[in-house]
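We begin with a single chain expressed as structure tokens, specifically the form predicted alone.
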Amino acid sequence: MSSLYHCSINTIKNGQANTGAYIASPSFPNYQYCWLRDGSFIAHSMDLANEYASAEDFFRWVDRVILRYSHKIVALEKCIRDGLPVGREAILHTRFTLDGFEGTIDDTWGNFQVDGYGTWLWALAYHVRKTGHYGMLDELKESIEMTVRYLELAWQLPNYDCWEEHPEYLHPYSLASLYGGLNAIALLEAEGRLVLPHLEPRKLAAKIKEFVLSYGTTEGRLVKHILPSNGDQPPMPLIESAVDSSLLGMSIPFRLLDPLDPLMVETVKEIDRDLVHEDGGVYRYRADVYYGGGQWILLSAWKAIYNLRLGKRDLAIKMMTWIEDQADAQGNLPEQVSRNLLAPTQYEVWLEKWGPIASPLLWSHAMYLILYHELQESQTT
């Protein structure tokens, strides 16, 4: 095993609070929170590394958070039923303090995202299957039910994408994460491992998939954003929206589409053309200006995993080598790399605003671990 493998495990464990929450980055002031999305991928990486206790502590932290704010689900249901605007009092946040309270220090920072809630269901389902700890489903049943109910109510509401941008749209990646989580829970229910009376996660997952395929594509590829319905106007794909590397999640891990589905193939062709640098680094999207629009470690790992699923092992190894080369002397992986920037004039702007790029970023380390295990598994199959 590489030294970065062990360093990544230690970085994640050192970044886990005694509450079970994973801090996004211990050295970056604006990331002193736990995001459900980041945390769920991090917990998944701990499961792959057989660090089951770490993952379970995180899932129990999420359980407490959802129970603490369950009144918001009731408020959301009332808003929808009565045709009222949906405000902060009726949406679950996406990031929380390590103690499990809403992070409200900056009201301008988007906090209504749904993808984290789908991702935690997906990661939890994987965990109980891998460990055989099916008793956790009974232990966390109330929060699982509340999450499914919340997603029933919220999935068609415009919200921020996974990069905390564009709250005016719906997002195929976010919808895919809901599909993945709901489908994973539905499979457990079908096996008799879980009973969710009055809820139908399988039907909701199918409805979400149909929605994405109906309104989230153009010219044989996926779009980044979907315009929500407006009066008599149905939802529409935002055709001018450029491709985004997060769309890899449509296939891996959430399986809304098979890696060889023509929609995925055409989408990934655009990702390869527009967003994959020849050195192995992967950008988020062409118009990215955050810290100058650098190459993201976690996206390079994500793309490498997709390459593996297509049998392109050499490309996956090249990308993993690139990732390993980005670690500093202490073995820390940053959020992004500031070479070959898309918008170089914006780098200093963000440096002055928020300081140096986040490093270590626990999600970067988690995706490296996930890639490492994918490569190991591919050797034995």
Ligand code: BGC
Contents of the next structure:
Amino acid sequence: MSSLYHCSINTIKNGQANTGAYIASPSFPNYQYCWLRDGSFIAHSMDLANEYASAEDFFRWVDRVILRYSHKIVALEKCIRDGLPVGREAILHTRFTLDGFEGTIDDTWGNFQVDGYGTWLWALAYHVRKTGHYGMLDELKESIEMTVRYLELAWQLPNYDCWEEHPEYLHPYSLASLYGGLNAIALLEAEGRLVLPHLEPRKLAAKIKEFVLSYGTTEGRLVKHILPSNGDQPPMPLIESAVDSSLLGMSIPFRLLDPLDPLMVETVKEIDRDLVHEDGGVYRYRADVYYGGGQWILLSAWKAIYNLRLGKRDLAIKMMTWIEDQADAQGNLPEQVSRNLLAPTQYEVWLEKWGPIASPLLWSHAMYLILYHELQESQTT
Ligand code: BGC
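What would the structure be for the form predicted in complex with beta-D-glucopyranose, given that what you showed me was the form predicted alone?
Next comes the full complex, and the chain you just saw is listed first.
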């Protein structure tokens, strides 16, 4: 086992508070929160590493958070029923303090992102299947129900994308994560592991898939954003939004599309052409300016996992080696690497604003672990 494997597990364990929350990055002032998105992928990586107690602590933390703020779901229901604008009092946040409370250093930093809620359902479903701890479904039943209800109400509302940008649009990646989570829960329900009266996760997942396929594509590939409907105008793909590497998630892990589906193949061709650097680093999207738009560790791991599923093992290993080369002497993986920047002049701007790039970023370590396990598994199959 590589030393980065052990470092990654330790980094994640050290970054888990006794409440169960995973800090996004212990050394980066603005990332002293637990995000549902990051946390769910981190918990998943701990499941793969057989660190089940860590994953369960996180799932219980999410459960408590959702129950604490469940009055917001009731408020959202009322807003929608009465045709009122949806305000802060009616949306669940994307990030929380490690104690599980809303709280932010900057009020202008948007908090309405739905993808983390789909991702936690997906990660939880995987956990109970892998461990056989189906009792957790009973234990967390109320928050699972609340999440499905929330997603039923919120999925068509414009919200921030997974990079916390563009709240004016809908995003195929975010919708895919809802699809993945709802489908995973629906399967458990179909197997009689869970009963969710008055909710129909399977139907909702199917509706979301149909929506993405109807409005989230152009010329045989996926787009990054969808313009929501406006009056008589139906939703439309935002063609100029091009592709984003997070679109890999449409297929792996959320399975809205098969990796070999022509739509996915065409999308990944564009990602390869526009966003994968020959050294193995992967960009988020062409117009990225955050810290100058560097190469993201977690996306390189994601792309490597994708390559593995397509049988491109050598390419996957090359990307994994690139990731390992980016770790510092203490085995810390950063969020992004500032080499071959897309928008070099913006690097200093962010450095001044928020300080040095987050490192370690727990989500980077988690994706490395996931890749590591995928590689092991592909050796034995
Ligand atoms: C990223 C988010 C991530 C957060 C914490 C942000 O810069 O855009 O995707 O959840 O950092 O890691």
